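Starting off, we have a lone chain in the form predicted on its own, written out as structure tokens.
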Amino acid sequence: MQSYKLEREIPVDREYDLVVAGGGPGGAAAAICAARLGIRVLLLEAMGCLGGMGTSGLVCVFDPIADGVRTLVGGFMLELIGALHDRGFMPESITPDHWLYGYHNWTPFHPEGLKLLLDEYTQAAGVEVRFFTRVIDADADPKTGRVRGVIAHNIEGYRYIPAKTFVDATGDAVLADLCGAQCREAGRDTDKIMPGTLCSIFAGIDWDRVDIVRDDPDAIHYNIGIPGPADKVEEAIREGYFTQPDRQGPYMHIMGGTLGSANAGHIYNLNALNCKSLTDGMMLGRKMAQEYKRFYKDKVPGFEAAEHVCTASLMGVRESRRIVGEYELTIDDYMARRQFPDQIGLFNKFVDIHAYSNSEEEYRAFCERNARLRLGRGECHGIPYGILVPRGWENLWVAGRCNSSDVLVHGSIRVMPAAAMMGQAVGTAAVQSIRTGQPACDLDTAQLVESLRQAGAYLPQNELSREMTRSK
């Protein structure tokens, strides 16, 4: 490919204490929690709302935050879920016990409620938000591990934005990669890419007539497809309903009233770091949404009058690019239920690696992983601080699915509640770094854990350490 050299003068913005790239659950939590601690924060978001996959992506259900015995996810995320419930942005059937103590309970919500709350939270905390704005380059020195500023672009053109600290919450590690931090890419560094999904909203569902499936007798986890009408999926595949024979059944979560959010259909071999692949995937996802509409209306009682309202404006990407951090969390850590002195969160969700293709063999492998790689009631593993710091970097952190973890355990912690815990941790770490001079890669993690505890995080480890856990 030929290259073109672009030179221009770019206006220099005011300096901020913290710039956060990406306003999903990780980025929003980082920005809000840091601003609440009194620093000047700028949050840059490519879409027109905060919330990421929970709003623009229409994944209208939070993954489990408890282990069946206790609530693991505290702090900002717990505050947010409680507010969604109190403001009426959840189905009436959902009570606090559902998310506080349930084992593998998913908690549905209305995306418009999440948008509104995050707007209110950022305004109350004093976060400056710029929608429709992307980070397109960085002024950084990989040798010293420091970022001086970022170049952002929106309708007003280019801006150079200097800051003391930075958080990459783009999901795709866009900022970390632009800075020159070491990263791993799905499809390049591994021979497989987990498929994406374009989610949808449906209306006109008669939930009283729907055969609700519960993964657990105590759960209120509305999954239409596994194992409910699995026979109907096979029947529809034989009858040619679908563009592809996707046996990993469609999920439908109740949103309240007659509304449902569909996590249905896989976009196989989707490369989220390739524009053409994303474009083709969005087009295929919209086509598949109509196929699933026909399937639900014809095959699932309660959906006869259902209408397809819309598809998401953001592709549901499960993996793309992850940093090489000071520590890499592994499946061995997960299966050992390992706890860390510097852990900034605890989690219990099963290892959710979707089938890599629509073959019967791959579907059987998915079912086997799903059954084998999960923790029991009362069990959890730690999420150490070191997976949020690109190796050797002094004022750069990540939050969300671009964290440093291997493929399998990443399938557990790539979701919204874990991302929000990571975001609160790095926002708090940025404040600590500014006020103490401690670099991200050598932060006093005992001090960080104590700060997170004061903010409501559930971090019961008895042993603390001033130094983070590092990979050997």
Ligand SMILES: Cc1cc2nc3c(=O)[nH]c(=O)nc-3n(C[C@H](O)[C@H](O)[C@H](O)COP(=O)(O)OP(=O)(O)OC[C@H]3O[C@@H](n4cnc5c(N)ncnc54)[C@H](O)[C@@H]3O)c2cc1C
Second form
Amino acid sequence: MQSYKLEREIPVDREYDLVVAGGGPGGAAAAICAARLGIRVLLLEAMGCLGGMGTSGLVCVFDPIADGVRTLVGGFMLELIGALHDRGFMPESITPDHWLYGYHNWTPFHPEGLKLLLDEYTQAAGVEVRFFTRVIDADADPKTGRVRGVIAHNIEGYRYIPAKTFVDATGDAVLADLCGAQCREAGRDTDKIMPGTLCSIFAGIDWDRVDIVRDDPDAIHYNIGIPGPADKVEEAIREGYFTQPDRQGPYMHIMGGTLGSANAGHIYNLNALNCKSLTDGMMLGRKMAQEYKRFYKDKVPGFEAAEHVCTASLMGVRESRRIVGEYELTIDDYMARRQFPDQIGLFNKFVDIHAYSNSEEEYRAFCERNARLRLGRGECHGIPYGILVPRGWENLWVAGRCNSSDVLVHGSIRVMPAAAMMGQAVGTAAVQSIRTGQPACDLDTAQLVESLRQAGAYLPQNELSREMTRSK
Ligand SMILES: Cc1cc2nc3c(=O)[nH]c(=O)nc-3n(C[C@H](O)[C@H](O)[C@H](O)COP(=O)(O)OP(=O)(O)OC[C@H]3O[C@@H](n4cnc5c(N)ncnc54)[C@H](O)[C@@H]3O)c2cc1C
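Swap state to the form predicted together with the named molecule from the form predicted on its own:
And the full complex, kicking off with our chain again.
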């Protein structure tokens, strides 16, 4: 491809203490928690609302935050779930015990509630938010590991925004990559990419007539919705309902009243770092949503009068680019239920790697992984601080899906409650770094853990360490 050199003078904004790129569960938590601690925060979000996949992506259900015995996820995320419930943005059937103590309990919510609460929280904390603003470049020096500023674009044109610290919560490690931090890309550094899904909202469902499996400890999602009944899916595949026969899923969750949110259909080989692939995926996703509408209406009792309301405006991306961090969390750590002195969160979710294609063989591999790579009741693994710091960087962190973990354990911690814990941790770390001069890559993690505990995080490790856990 030919290149074109662009030179232009662009306005320079005032300096912020912290700039957060991306306002999903990771970025919103980072910005709000940092601003609550008293620093000046700017949150840049490409869409017109906060919440990321939870709102613009119509993924309207939080993964489990408990291990069946204890509530593992505290702090900001716990506050948010409680507020969604108290403000009436959850189905009436969901009570606090469901998320506080359940094992494999997913918690549904209405995306408008999440948008509204995050608006209110950012306003109350004094976070400056800019919607429809995309981070497009960075002024950074990989040799010193320092970022000086980001270049953002919105309706007002380009802006150079200097800051003391930066958080990349774009899901795709956009900012870390622009800075020149070392990253791994699915499909480039691995041989496969987990498929994406374009999620949807349905209305007109008679949930009283839907056969929901409840109180089955081994069931996943079932107590808040239904997987497409396997026999009906097989039947529909035989009858040619689907452009792309797919045995895994679909899932339909209660969103409230007659509403349901659908996580239906897989877009295989979707490369979220390639614009054509993303565009083709959106078009295929919209086509598939109509096929699933027909499937539910024709085949599943309770859906006869259902209507398809809309598909999401953000593609549901499960895997794209993630950083090479000071630590890489591995499946061995997960299976060992490893605890770390510098852990900033605990998690119990199973390793959720969707089938890489719609072949029988891949479907069997998915079922086998699902059964084998999971933690039992009362079990959990730690999420150490070092997976949030691009290796060698002094004032740059990541939160959420672009964390440093291997493919398998990433399948567990890529989800919203884990992203929010990471966000709270890096927002708090940025404040500590500004106030003490400690760089991200050499932060006193004992001090960080104490601050997170004070803010409600559940971090029961007895031993703390000033030094983070690092990969060799
Ligand atoms: C189909 C599907 C189903 C899922 N199901 C569940 C589930 O049931 N429960 C669960 O908890 N999790 C689920 N997940 C996972 C979860 O939704 C995401 O992994 C999680 O939201 C990641 O959070 P994040 O903050 O890292 O990124 P995101 O939620 O992706 O947010 C990133 C934000 O950054 C913005 N952004 C991106 N680039 C830029 C830029 N250059 N400048 C400014 N802004 C930018 C985006 O617009 C977006 O708002 C699912 C994911 C998928 C794809």
